[in-house]
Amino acid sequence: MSTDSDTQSESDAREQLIDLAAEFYDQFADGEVPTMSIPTRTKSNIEYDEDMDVWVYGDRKSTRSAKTVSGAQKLLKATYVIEFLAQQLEEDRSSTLRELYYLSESFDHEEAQFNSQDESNQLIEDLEIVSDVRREEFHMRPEESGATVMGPLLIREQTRRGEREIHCQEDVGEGGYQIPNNPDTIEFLDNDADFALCVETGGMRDRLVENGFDEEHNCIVVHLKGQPARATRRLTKRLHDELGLPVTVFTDGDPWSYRIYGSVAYGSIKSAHLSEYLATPDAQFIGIQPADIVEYDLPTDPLSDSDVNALESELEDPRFQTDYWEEQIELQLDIEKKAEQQSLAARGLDFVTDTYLPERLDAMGVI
């Protein structure tokens, strides 16, 4: 982590954190009860930002105040964590969310120790929101890293051991290039890509690579590995914004997979404060669409009760309130069926790469 921009963002992150602690100090000095105010994080408090083209938190706020014992404890914990993070950045170290939870056992004030990892995770999210600094810039890592990339892309990654130049087809095995926890350590050097294709399942990712889809269509295949990690979503956004590549998302045809698309395109409610950094609003959904289930006569499973509930909840979700999604979701509720992306194999192992994807990409205007 030695580029100028990294050093800059780290010292900014450190300053923002210290400013936050200074605010508590000033509140004390002025004889005020210290408070911290953060946006309410519920579905009813997210709204569309037309300028940035993403969903963000609205104006409703909750206040953490030292007026109550539990509020005071929260602010105490915040100051201990700020001290830890500031020191971590000073030493150019990093840690995981779980390590932070355990580390709190070594805090000298027992009231500052966390009772559960939910509590420490939540505090880190609060600090992200109020300081406007992302977790990655605090050097906090998730438990599991991002997934893999295969495609005509040459990158340079800044590692702790020096720079690595890697071509994501020629310098990797069949498993592809493993996305690091913080993909902002990656610089795009060169590419020969026409679009990015984000794929939900490992089985389908392997099918596309085996069939040489990335080579034939100059396509960067990004494995989402189910609900994508932040690192995967961040890299996808950068492929779109910095390289100008159309981003397409290929998942199973069920409500849980539409949420995967939603998290790539719009971000999640829980992390709407990160939409600007993680969301790719121009990302297009390839399928499996309910219309595909009908058109390609795919093998299906019946919708379960929880599938139906999830679809109905999506009809209420601001992220899915478009003509396209309303039509597709209504159709699915009507046919009462869902299909997996690998069900395309019922038409043969090459159907997805020879027929389905080219037809869909053509219809979407991507190729």
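Please show me the structure of the same protein in the form predicted on its own, now that we have looked at it in the form predicted in complex with another copy of the chain.
Next up is only this chain, free of partner chains and other molecules.
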């Protein structure tokens, strides 16, 4: 059931798309070669926005121009997708990113068809940037991420079958409440939470729930399910901004997991145009820290060459240029080890909920 604000948002999104296509036609009419400029999406074009406390794209631009065959094909594909999205919004329907890739097979010009899903995904991101409209407002959604929430939170969710109220502990099973593609359809009604704990792995999420960590500490456990989907990051930001909850991030102790934290806190290169909407700059990293590997003598694996390269890259990454991260990363390079969240089980199945997390949260001033 759409609300008036939803309808207006959809109308605005459709208008923005049509205006974008009209720019191409205006360029033709003025005798100009059609072009589309977007920010260069590389680490070197990421800069810190002190007002928003997140990383955003800088001034470097890439131009798609019909002067070249490759550029002309990209603009052709963009116009076909714009037409599809405008029709989808007019009919109040939705589709997945995967469906869009296959739908292009029906485009009547072979040159407009996509060669891979990465190509169609990137085009949707391009259209988000140049139109200043999020893909959720295009009614485009990814495949289900399966990320969930468990904790003392009462919500009202808008669905096509109407509204429903759900308590994210009392009305769900052990799996928790599954985060919808567009978390802005959720209204927060009530909560007894003191903080949110974002957890990388399903195994650790299950351990926390089985041990009753969410109940004992009035905690909302958010399962990131690896690199978190946009919907997960958006909901996490809303928990912080609208409910005033501290956000903490608990991952494995390796460079790839530190980037998971970075995407929650500061945004990612791929979605830097949405950092203000998705990132939670106040999010704090709990661990596993390299210091924890040493202090608790955790079971470890040796760093691979790719791990070492990633850690060295992070020392140059603007998201990790703080005294804390430089100290931790340099320590990890020194000990040449990494550890998983589940390595805490070497000290017993209750160690993580009875000792590790309470001590870390207390030291961080969260509890």
